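Have a look below at one chain only, the form predicted on its own, in C-alpha cells format.
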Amino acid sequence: MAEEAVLGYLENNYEIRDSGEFAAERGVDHNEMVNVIKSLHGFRYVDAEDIKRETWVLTDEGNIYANVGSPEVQLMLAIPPEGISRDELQKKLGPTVFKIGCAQAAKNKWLEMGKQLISRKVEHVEDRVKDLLLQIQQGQGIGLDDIKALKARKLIVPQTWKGYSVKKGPSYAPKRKKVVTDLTRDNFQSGEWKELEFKEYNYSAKGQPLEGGHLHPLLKVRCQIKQIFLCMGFEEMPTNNYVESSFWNFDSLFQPQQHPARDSHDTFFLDAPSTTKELPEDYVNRVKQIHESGGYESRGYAYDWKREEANKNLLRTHTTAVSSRMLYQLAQKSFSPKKYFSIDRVFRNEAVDRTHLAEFHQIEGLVCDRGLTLCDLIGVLHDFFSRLGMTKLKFKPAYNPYTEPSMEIFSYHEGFKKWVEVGNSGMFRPEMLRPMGLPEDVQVIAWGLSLERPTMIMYGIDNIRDLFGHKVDLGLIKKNPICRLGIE
C-alpha cells in the first residue's frame, strides 16, 4: 500500500516534500514507509534525501502527570477548604508529589503554608502544566518559554525526527518491475527468457558473516611457544596422563613427604583409583634410601619414608612429572643429550580469585647435558626469552626441592614500567638425577613459567577467568587478535 501511494503520487506530483505528512494523510505508519522509500530508493525508483526535526517527546514522569494531572494541581485538589495538616496532606498524596506540588503551588501563590496546616490561597486553579503536555502528546506546537520550562522539570526530552523529501528517480515507473535473480530451465523452454528483466549483481556487497571457529588466546600463544621451543632444537615430552602417583610428582623430585604441597589443602587427591599399582621398584628403593639417608653427598631428609604416600593418586601439580619419568627413561639406555619442553595443564587445590585458579598450564623447558653450569642456563634463558620478546632479564635466587642453585625470572615490563615475575629455574639436584642412573657428570638445567600469565599481558587482560574457565566471554574469543610474537 505505501508503494503503491509513493509511486502513484509521483506520476502526477513533482515531489514528497514530508514523508511524515504524506503517511499521516494517507493512515500509514511511517516506519513502514520510511523502509518503502529506501527500497525504492536502492533501485532508483526514486531519489531521497534526509529531513531531520528536533520534536519533544514526554518523559515516564511527564506522561504520568499528563494521565493524573501535575503534582501542583493534585495537591490543591488534596487540601479541603478548612485546609489540612502537613502530615496528613503528605499521606494522601506521597512524599514525591507532596515535595514537588508543595513548590510549585508556593511558586504560583496558590498556598498559605501555615505554622499548623496548609490552606488554600486561591479557589480554582487550572491545569496549565498538564495541558501542554497533552498539546506535545498530540504533536502539537507549544510556545519556547513552556518548552523552557517543562525542560527544567524534567517532563520533556528532546528527540530527533527522521524522514525524507522524495522525488523521480532515473529509473522511476508507476509500479515497480518483476526482476529475477534465477535462469530456470522452464524460462528456456517457455522461451521467457527472452522477456525475462534480471536483478543487478552487486559484486562489492558482502555476503553472510561464516559461522567457523576461533582459536583462543591460550591456544595462539601456545602454538607460538611451541614454535620457539621447536626452533631452539627441543623435543616435546608427551604429556597426556592428567593423573600421576605422588612418587613420579613429588618423591623422585627429591620432595619429602611432610612436604607442605602434599597436603589435601594444596593438592587434589583421587578417591578412586586412590592408589598406584605400577612403579619400578629398583628405582623406589633408591629414592627411599636417598630420602631417608642421602647419599651423593646429601644427609637426605633423615625420616621413615612411607611407600603408601608414594603409592597415593593424584592430579599432578606440575609437568615436572611428567620431566623425572623422561629422565627415569633416559637413565637406562646409553645416554644421549636431550633437549625436552612440554606445555600442559596441571591443577591446584588454590582459592580461586583474579589471579589464580585451581588448574593451568605449565610450560617447561629442560636440557640435559654433560658439564652444564649455571651460566649456561642463564645464557639458554636469555635465548629463550629473547624470543618471547623480553630482551631484560633479572635473576633472585630462590629455593625449590629439587633444583639447586635455583633462580626466580623477572623481566622488564614496558607497559607496567615495573620488574614482572615470569619465570622460576634451576639445575636439577644430584639427589634428584643419581637414584635415577644418570652419569655424575650430567646435569640438567630446567625453567617453567605459566601459559596464562604472558597471554594476559599480551592481551591487556587482567582478570584471569575472563581468559580461562567457564566464565569467559565468547565474544572475547571471536575478537581477540592475532598474537605474534618476536620468533627468531
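Positions refer to the first chain, counted from 1. Keep in mind that what you see is a predicted model, and the values were worked out from it rather than measured. So that the term is clear: the rigid core is the largest set of C-alpha atoms that superpose within 1.5 Å between two forms. First, how it differs from the form predicted together with the partner chain.
Core-superposed comparison between the two forms: the Cα of Gly27 travels 2 Å or more. After superposing the rigid core, the Cα of Tyr283 is displaced by less than 2 Å between the two forms. Taking the rigid core as fixed, one finds a CA shift for Phe428 smaller than 2 Å between the two forms.
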Given for the second form:
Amino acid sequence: MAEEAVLGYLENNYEIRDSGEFAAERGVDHNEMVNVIKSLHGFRYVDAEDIKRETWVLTDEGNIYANVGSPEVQLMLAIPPEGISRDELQKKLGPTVFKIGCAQAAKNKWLEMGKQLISRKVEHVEDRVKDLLLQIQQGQGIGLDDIKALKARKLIVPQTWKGYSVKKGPSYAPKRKKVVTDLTRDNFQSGEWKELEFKEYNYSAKGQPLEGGHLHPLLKVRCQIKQIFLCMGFEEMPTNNYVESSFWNFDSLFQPQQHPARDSHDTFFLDAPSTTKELPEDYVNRVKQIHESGGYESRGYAYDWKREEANKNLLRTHTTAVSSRMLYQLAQKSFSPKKYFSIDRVFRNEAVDRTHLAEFHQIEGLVCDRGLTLCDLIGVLHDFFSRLGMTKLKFKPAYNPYTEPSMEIFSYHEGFKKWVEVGNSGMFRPEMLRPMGLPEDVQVIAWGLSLERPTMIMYGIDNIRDLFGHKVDLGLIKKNPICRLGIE
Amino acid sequence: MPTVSVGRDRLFAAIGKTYTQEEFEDLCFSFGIELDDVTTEKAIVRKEKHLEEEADEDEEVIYKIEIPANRYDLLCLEGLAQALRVFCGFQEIPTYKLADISKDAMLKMHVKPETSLIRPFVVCAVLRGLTFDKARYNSFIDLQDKLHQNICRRRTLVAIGTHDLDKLEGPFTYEALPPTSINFTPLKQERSFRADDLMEFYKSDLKLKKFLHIIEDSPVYPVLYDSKRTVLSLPPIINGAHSAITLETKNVFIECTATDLTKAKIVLNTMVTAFSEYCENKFVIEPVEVISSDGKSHIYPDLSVYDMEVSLAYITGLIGVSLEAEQVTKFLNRMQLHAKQSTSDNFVVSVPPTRSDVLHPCDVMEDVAIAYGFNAIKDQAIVDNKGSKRLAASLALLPLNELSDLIRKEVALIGFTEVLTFILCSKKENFAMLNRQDDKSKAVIIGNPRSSDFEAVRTSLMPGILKTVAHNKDHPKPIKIFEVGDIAILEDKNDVGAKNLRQLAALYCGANAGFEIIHGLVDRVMEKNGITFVSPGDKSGYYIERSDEPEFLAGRQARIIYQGKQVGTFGIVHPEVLNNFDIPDPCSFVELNIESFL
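So the form predicted on its own is up there; where is the form predicted together with the partner chain?
And the full complex, kicking off with our chain again.
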C-alpha cells in the first residue's frame, strides 16, 4: 500500500518533501514507509535524500502520565472537600505519586498543608502536563518553556528523527516490475522474462567455485616440451623400462667400471632381478675391447673390464641408457639419420632434500647424422631453449665420460639476475659410437635436463615435494595454470 | 665433481695476476672449471661449530673451485695455477724430465710374489731438493687426500705413501705378510703395534676405519720395508711414523701401491709433476727401478708423452668452424698440448703425462674448441644449425605414450584430478599395508636402498594414490584422483628380467565409498576406447565379474575382463587397508593395464 502511494503520488507530483508527513497523511507507519523507499531506491525507481529532525518523545514515565494524568492532578482529585490526613492520602495514592504529586501541587500553590489535614486551596485544576504530553505524543509542537519543564521532570527526551525526501529515480515507473536473479526455464518458456527486471549483479564478488578434473602441473609441462620436440621434428623413444643392465646404462656409454657414478652411493642396484641374462655378445666384446685397450684411434682406459660388472642390474640412472639401445639398433641397419627425444623417470640413490629426490624426470634430445659439428649442437640447443623462453645462453666446458666436447648450458635468468645451469650437452664419443657399428662420419649430438627444475623455476616452487609425489596438495594441482611453453 | 680449496691470494700470486671475483669467474667458466664458493678458513670453522661471530677483515679468502672429474692434474693449487698460466699465455708448457742417473745409482724397489695375493702393483719416484713451507706442505697433503678420494676410489685402487727419504735406506722391498708378523709404529702414534692389533685399534678411528675393509680379511697384508726392515707403510691404511715428512724434509720418496697399474702410474705422475716445480732442479724427477718377483724391471715414473696423430680436417670438421693450422697449434699450446705439423693437414699432438684425460683425437678437438671459446662459436652456430634444420622425412608418434595422454585427458574430463606419485616405495607399502603377501615372484627389489622408502619398485599404483589421499585429509570431499604411470614386474622373457606395465588407477573418496562411481569410470574408459560391454564369456568386449582380492572389501569388488583376459580390478578399499594408510574416509579404487587397448 505504501509502495503504490509513493509511486502513485510521484506520477503527478514532483516531490514528496517529507516521508514522515506523507506517511502520517496516509495513516501508514513511518517505518514501513522507510523500508519501501529504501527498496525503491535500490532498484532506482526513486531518488531519496536523507532528512533529519530533532523531536521529543515521551519517557516511560511521561507515557504513564499521558494516560492516567499527572501525579499532582491525581493527588488533587484524591483530596475530599473536607481534607484528608497525610497518611491516608499516601495510602490512597502510593508513595511515588504522593511524593511527586505533593511537591508539584505545592509548587502550584494548590494545597493547604494543615497540621492535621491536607486540603485543597483551589476548587478546579487543569491537567496541563497531561495535555502537553499528549500533544508531543501526537507530534505537535509545544512551547520552549514547557519543553524545558517536561525535560527537567524527565518526562520527555530528545530523539533524532530520520526520513526522506523522495523524487522520481532514473528507472521510475508508476508500478514496480518483478525482479529476478536468473533466467529460469519457467520465466523463459512462459515469456515472462520480457517483463522481468534483473537484480543488480555483484561485480566485486567471485563466481561460484567449480568442480572438475585437472591435469598434473609437471605433466602439463611435459606435454608442452613434447610439443616443442615434435615441432622440431624429433621422434619419441620408448622409455618404458626402468630396470636396466649396467652394460646399457654405463659400459656401452664408455663409462669405466670404476667410475664414481657406478658406486652404490649413486645408483640403485637390484636384488631382484639382480643380473641381466642377455646381451649382444659381439657388441659386448667390442665394448670390452674399447675399455681395456682402446681402438678406433683411442687409447682406452687400460684396465681389466669385468663382465660381471656389466651384467649387474640397476634402475636406470639416465634415459641415455635408452638412447644407447636405440643407437645400437640404428647401427644394425643401413644408416639413416634420426632425431630422437624422451622425457621419463630416472633414479639416483642420492640423499633427498628440497631440490633433490631419488627419482626425477629427465628430458633428453639427440640428433644422429653424418658430419654434425659442435656448431650444430649449439644451434640446436639455441633453437630448443629459445622455445622454452631461454634466449640468453652460454656454454661451459665440462666433463662427461661419454661426450666430447661436453658443455654445461647456462641461461641468464632475468628474475634471479644471474646465470643458472639449465642442462648438459655434448657430442657422443667415438669410443661409444664406433663399437656399436655406426659409420665413422656419423656424429651424435645430445643434451639433457631435468623436467622438475625448469618447472620449479617457472611456477616459483622452491620445494620439489610440493610439485611431485604423494605430499602434493590437491588444491594446488587444481589451481595450477596452463603451461604456455612453446606458444610465447 | 671434486672441489679444491685454495687461498685466493696464493692462487693469484701463483698465476701471476690479480683478478676481481667476476673476472676470475669468467676465466674459470671459459676454461671449464667453476668457482663454487668463496669463504674463509675461519668461516668454515664457524659454520662447523655453528658460531655466529663477525668475520675479521683480514681473514684469508678461500676459493672453492669445482674441477672436472677426469682432470687429476688440477686437484691442487700448483697444477691449477700452472694450467691457468699456460691457458692465459703467461707461461710455456713445462717439460718434465727424469734425472739423468745411471740404473745402478737408482733406488730400487723389489716386489715379492705374495703381493699378487692382495695388491700386486707398486710404482715409486723421488723428488730431490724440495723446499716446503707451510702452504706447500698442506697442499702436498691435500693433493694426496683428493687423489685418494677420486681416482684412487677411496684407496681401493691406489694408495699413496710419501716419506722423508733421508730417514730411510734403500733398497726397498714390497711384501705381503701375515698380519701377526708385521710390527711398527704408525704415523701419529707413540708405540709399536702388531698389524692385526692395529686394525682393531683403528676400528674406532673415524678417518681410517673406512679403509680397513680393503685388506682386513686377507691372510696377508701388503707392507713396504727399507733395507733395515723399517716399515715405510702398511698400504692402504697408514704410513710408518719413522719416515714421516715434515716442513724440513728435503728429499721425498713417493710410493703408490695399487690393484690397477694404469691408475697407479697416473697418480704418481700427478704427484711428481705438480710438486717438481719446488725441486732444486725444476721439473726434474728422480726415477726408481721397480723389480718384479719374476725379475722384470720397470723404471718409474713413466713421463713419456703420448703422440697422437690428428688431422686439421677432423678438428675443424667436428667443431664446424674453419681454422688455420697455426691457430690450432696455438690453441692446443694453451691447453698444455704440444702440436707439431707433420704434413700440411696433420698434427702430431704430444699428450704430456699430466693429461691422462686425453684418450682420443676427439679430446684434442675439444681442447681446440675450448681455447677458441665455446661462446665464440655461438653466433655462427645459430645461423648454420644443421641439427635443427634437417627434417626427418616422416615422424611416428609413440603409440603407448600417445594413448596414455589421450586416456589421461579423458579421465580428467570426467572430473578426476591427476596426481603424480613416486615409483619407489617400501616393501611394506607395496605388500603388507595392502593386505597382500610378497611371494617374491613379482616385485623388483633394490639391493642398496638408502632408506625404507626406496626398497622396491611399485607393482601397483595403489600405495602412491592412497598415500596422496592420506596427505590430503583436509581436502574437501569427495576426492576424485587418478594417475597414469608405469609399474614394473619381474619378467623372465626380457633381457634384464623385468618389464614395465602402463597402468591407469583412479580413486573416489567421500562420505560413502562410491563403488558405483568407480564402476561408472571403468565403463566410461572402456566406452572412450571403443570397447563394448558384453555378457560374461564373450571375448569381443569387456565384462566384469566378482573377484576376491585382499586389498578390497569382500562382495564389493570386481575384476575387469577384456577380450577374455583380466586387465584390472576395482572395488571398495578394504577398511583394514584404509586404516593401514591412516585414511579416515571410505574409498573405492580401480587399477587397470592400458597396454591391452593398443
